[in-house]
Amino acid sequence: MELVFLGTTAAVPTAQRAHPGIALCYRDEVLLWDCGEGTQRQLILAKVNFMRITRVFITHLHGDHFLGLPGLLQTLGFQGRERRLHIYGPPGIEELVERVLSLGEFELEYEIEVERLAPGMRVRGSGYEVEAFEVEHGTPAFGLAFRELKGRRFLREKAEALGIPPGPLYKRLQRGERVVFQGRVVEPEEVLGEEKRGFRVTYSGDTRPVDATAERAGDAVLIHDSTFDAGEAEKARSRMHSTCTEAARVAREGGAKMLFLTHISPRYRDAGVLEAQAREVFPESHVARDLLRVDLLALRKERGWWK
């Protein structure tokens, strides 16, 4: 379970920062959140296997978040991909992908399934779900909240009190199935406790600070738009972005475990000022940089998160 920041700039690339893109590596899948220009090269530099990408989420239709799609789709074809690829995005994503596939002359041997995001929509995968939620950016735009699905805790002592022996019946109850034991129907709710805490990662996309992000930041690693420093609050408002301190307040109020500041304006050659300002509000703030890897499994072991 790993986060890889592929690109962390805002609008214009620099020598240090590429256009937005985040790879969320979970088990044998890679979920790609935004696909700015140059994303496929960043994947290669980060040694992330792009053939394992199963789902691509485009948060909104500003070019710096999707212009890497044409090259990525074509490269997957050149590499002999056969597995279906799912692409999700805001209204207009269907037309966008259709136009991308009409560029130049190339044919794909794999299927692409395109689906429009809607507020509250949940995309389910093997052991996880990604929820889309509306954010505020002056154009249809979404944030994304990843949640590992680990089920509810099995209360063995309650099963034993009911006289149920260990074995197949335990497994069925853990799966949420009712069972019959000694002529009595046992409901799974009788032996299941609270939901286990799985990995959680929330990505704001480009946005002003909104309650919807804070509501999904609890117990999560939060990745938030931090285009400007605290002194540029008016500019952030007019351009529908966030400052580093606004992002930090979202993390603090939402109960995030850690905050990564991204979508950094090219004006900041040294983004240390953003990190310093954010840490005054939320100490666990960090400026993301290109090719930064965040080992979430190691964080769980070291800090006891998501248990």
Given for the second form:
2 protein chains.
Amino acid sequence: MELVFLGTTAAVPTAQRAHPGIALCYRDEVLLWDCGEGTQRQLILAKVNFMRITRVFITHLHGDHFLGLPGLLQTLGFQGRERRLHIYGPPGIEELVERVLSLGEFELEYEIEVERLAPGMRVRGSGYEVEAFEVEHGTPAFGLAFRELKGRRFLREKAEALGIPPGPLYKRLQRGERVVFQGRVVEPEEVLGEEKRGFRVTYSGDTRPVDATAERAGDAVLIHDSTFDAGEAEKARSRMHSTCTEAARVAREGGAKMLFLTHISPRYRDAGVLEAQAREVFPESHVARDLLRVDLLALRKERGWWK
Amino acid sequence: MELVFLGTTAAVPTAQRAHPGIALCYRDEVLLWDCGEGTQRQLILAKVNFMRITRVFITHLHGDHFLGLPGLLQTLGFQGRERRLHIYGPPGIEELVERVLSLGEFELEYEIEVERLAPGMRVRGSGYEVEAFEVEHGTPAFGLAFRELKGRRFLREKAEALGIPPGPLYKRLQRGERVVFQGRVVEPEEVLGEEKRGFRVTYSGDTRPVDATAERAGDAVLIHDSTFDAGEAEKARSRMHSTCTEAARVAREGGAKMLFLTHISPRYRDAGVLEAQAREVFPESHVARDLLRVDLLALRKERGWWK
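Given the form predicted alone above, what does the protein look like in the form predicted together with another copy of the chain?
After this comes the whole thing, all chains and molecules, with the earlier chain placed first.
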């Protein structure tokens, strides 16, 4: 499982930072979180196969977060995509996609299914879910919480104590099915323990620091709006963004494993100041940069996060 | 005067080539010819001041040639632009700009004036004109011919022979005004010679090779569609593009000074083959690459093109 930062700027691009976009590569799928202008090219530069994108999430309808959509949709068409594409976004996303599809002359051979996000909505995929939660940005805006679904732990010793032989019955119990063994009904509850821990990645989108993000940051890799440094708290408030320190507090209060600061204002040529200030509050703070790849499997192993 | 290639790919971007865009920097103005996705960032990377853009020309309404427009217009707004912007394009450009301005939440403090191109139309600026000419691309499509207007040569010896003293009268005659000297009317015709040679840059847009381009290639730096190599002539025909060899023939027949091949299909990782084939027909052929700057003043001097 890999997290790839495609663009990390705020509003206006710089030589170093393209418009917002994050690719979450999970098994053979790519989930795209925001799709700023230039995202298709950043995907190419990052060597992420854009044909594997199954779901695109647009956190809010500010241009810098979705203006890569028209080009990406057309390019997928040019490349012969036939597989359906899901696009999720705040209210207005249906009209937006309609407009986007009216730009230029082209035909798509694949279907696009557009779905409006709502607070608490969970999008279920194969082995994961993405929960949308409301954040504060002065326009309908969502954060996104990816959670790997690994199922509950199988308590082998309990199954053995019940005399059930290892094999197909274990598998069925593990899947949550009731089985009959030697005339006795065995409920999965009897042999299943706690939920297994999977990867969690939480993205704040553009927002003020809010509890809803902290509540979903536990054990997660948190990606948070960090448009300004600590000295610009007033600006962050009035523009409905966060400072690096505010982002770090959300990470600390929520119990995140690691924090990536993104949506960096073009004023910071060297974003080191943001990282330094954030680390005073939350030591595992890192400024994201374009094309940064985070290999979550390797990180888990290296940091011994859990088994 | 500088010519800056912002993007040189065809349809789909590559790691090396962004979507089409050409900046023509003349005096304190920048003319933008096509505006593919990512153009605003390419302008930043090329260190071309996008606040100086006065006129944007969209050659035709295929997405790869205009999907950078929404982001550019919004960024100009974020940066506080107040100066009017002219946008020119084929029929449909008005509706397109309207749609583009409906993407996202933002307000612009500057006016946008949209004008439809027509064959033979000349857009006059300060010291130059841009002529639009019809090309063949299966959709309404234009080529663009920039011509520096330097006025007519002042024949000093004739003025002297008429006894006119150097000074303000020379200036007025040079501007084409009639003057009275010692009771005699002097017509500018009497002291003005041929048109002075200025820079010419002709851009084919996406097209099959056509006479209209060759007719405007004389003495010019020609930028031509060169999507395919010579071996793919059939594909070039059916897709309404040109091969490198076809582009070179237009340059040769038109009497161009220099040819830049652009709109290079992503299939060519190394576009050297295109250059080699074109040079067999027209030796001054060069494959354009992203962020290539062509200093026309320096070139004129170096090649001794004219005085």
